[in-house]
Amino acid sequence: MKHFINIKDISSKDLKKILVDAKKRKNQRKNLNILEIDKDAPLKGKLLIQMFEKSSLRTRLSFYLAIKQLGGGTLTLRPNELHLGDGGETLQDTAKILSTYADGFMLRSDSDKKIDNFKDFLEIPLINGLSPSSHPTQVLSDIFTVEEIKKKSISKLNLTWIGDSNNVLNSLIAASVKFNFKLNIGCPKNYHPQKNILNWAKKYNKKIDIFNDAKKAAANADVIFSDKVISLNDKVNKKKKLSQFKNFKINEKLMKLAKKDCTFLHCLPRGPEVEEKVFFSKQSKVWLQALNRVHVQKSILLYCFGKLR
């Protein structure tokens, strides 16, 4: 049984196998409608239970379609429909019931500890659909998208992140180690990535350059990533935070400092951190980025279910 919780805990070999499989499956679906099942139907009869403690659009839809296209089914539960360690049932007992009724469990949680507790008690694979410290399914799909657009290994590219240091960036840093690509980070001085993830990368001799100047971070970039500066559940002074990021807004001038064919990606939802002229430009591939979540998550499911080709 294999979980998919954090990119840093999965071997480079397995991560690359997932991407190879996703590419094959995407190519094989060119003439199929959205709900048509893949010809081999590798997860026929399998059930994935999903639960979201935080709002979700792309993760919810993509996992629903992923398991459907593989021949299985899905059931989505609301947090208030489960005890989750509160009230009359322990989290351990909840995990036992989930393991009895389903073949896999996808959880988007507001607690890393809850993810870890479920991992200890579940007898079925656990997939992290987002937690405070990690968003592994998003970032692996982003790597797939970059390689699809650039038609080369990501290890040969310069990637830049401009914006807040968050769970997506944590997973991108982990990916830079696993896939050996150059990563620059542009953010204000008080918003550097957490030391634990930087120290982990340093253990693998990975040098990540952090700039407090967006222009320096963007220079010579093949791809520029960003994310919403003010997250939905951010308990901060929003006006103050936005003012601190005013010089890190992704605009046409900033994009011109990168390579001419630089691609812009954003995991969505977006905010004022990117100008509409960039977001809707030819360089922006955000819609392809969102669509590819389905293809990569299919292969993540196959990895967890022991069916990866």
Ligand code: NVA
Given for the second form:
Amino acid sequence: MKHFINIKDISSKDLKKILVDAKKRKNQRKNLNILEIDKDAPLKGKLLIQMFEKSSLRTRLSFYLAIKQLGGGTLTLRPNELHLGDGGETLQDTAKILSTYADGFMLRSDSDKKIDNFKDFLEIPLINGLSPSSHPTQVLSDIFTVEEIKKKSISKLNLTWIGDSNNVLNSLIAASVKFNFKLNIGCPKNYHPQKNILNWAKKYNKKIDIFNDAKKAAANADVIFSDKVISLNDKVNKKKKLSQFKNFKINEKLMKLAKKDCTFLHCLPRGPEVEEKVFFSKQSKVWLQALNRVHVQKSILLYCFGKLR
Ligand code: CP
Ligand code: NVA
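Having seen the form predicted alone, could you now give me the structure of the form predicted in complex with this ligand?
Once more the chain from above appears, this time first in line as the rest of the complex follows.
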């Protein structure tokens, strides 16, 4: 049994194996309808319970489809539907019941500590569906999307992140170590990534360039990534934070500073950080990016259930 909690804790070999499997499976179901099950139905009869402490559209739907296409099923919970949510039951007992009734647990949480605690008590695989410090399923799927679009290993590409130093960026930094790609970050001075993640990357001799000027960060990029300036449950002065990012908007002028065939990606939902002209341009591959979550999460599930081919 394997958990999928943080990219930095999973070996490059396993991460790459997940992507190879996702590519194979995606190709094999080109003619299948969305609810049709993969021929080998490797997770037949298996149940994934998902719980969301924060809103979600993509993660919820993509995990629903992912396990369904592998022959299993899912049940989605909200914390206010459980005794745990109002303090009427301990996390330990909740985890035991989840382990008794289901085969896997996917949690989107407001607390990294809660994810850790569930990991300690669960007897089934735990998948992190976004936490304050990381969004690993999103980023692994984004690596897949980049390689699919560019038709080459991500290690040969220059990636640029322009925006807030948040959970998605933390996972992207971890991925830059595991997949060995060049990463530029463009963000305001007081929004640099946390020292602990940069120091972790440094341990692996990873050089990440941080620019307080979006134009410098975008130069020569093969891919520009962005995300909302205000994340879910971000307890900040929103107006003030948005104004601090006013020079970090992705617009056509900025895209022109990158490589000619630069791709724009955004995990969604979006805010004012990207102009519509870019978001709806040919360079933007955000819909493919969203759909690929299904394919990659299928292989993440197989990794967790010990069934990766
Ligand atoms: N990108 C992403 O995780 O979207 P949701 O918040 O809708 O799940
Ligand atoms: N950084 C964003 C990602 C949403 C999918 C957030 O945490 O809200």
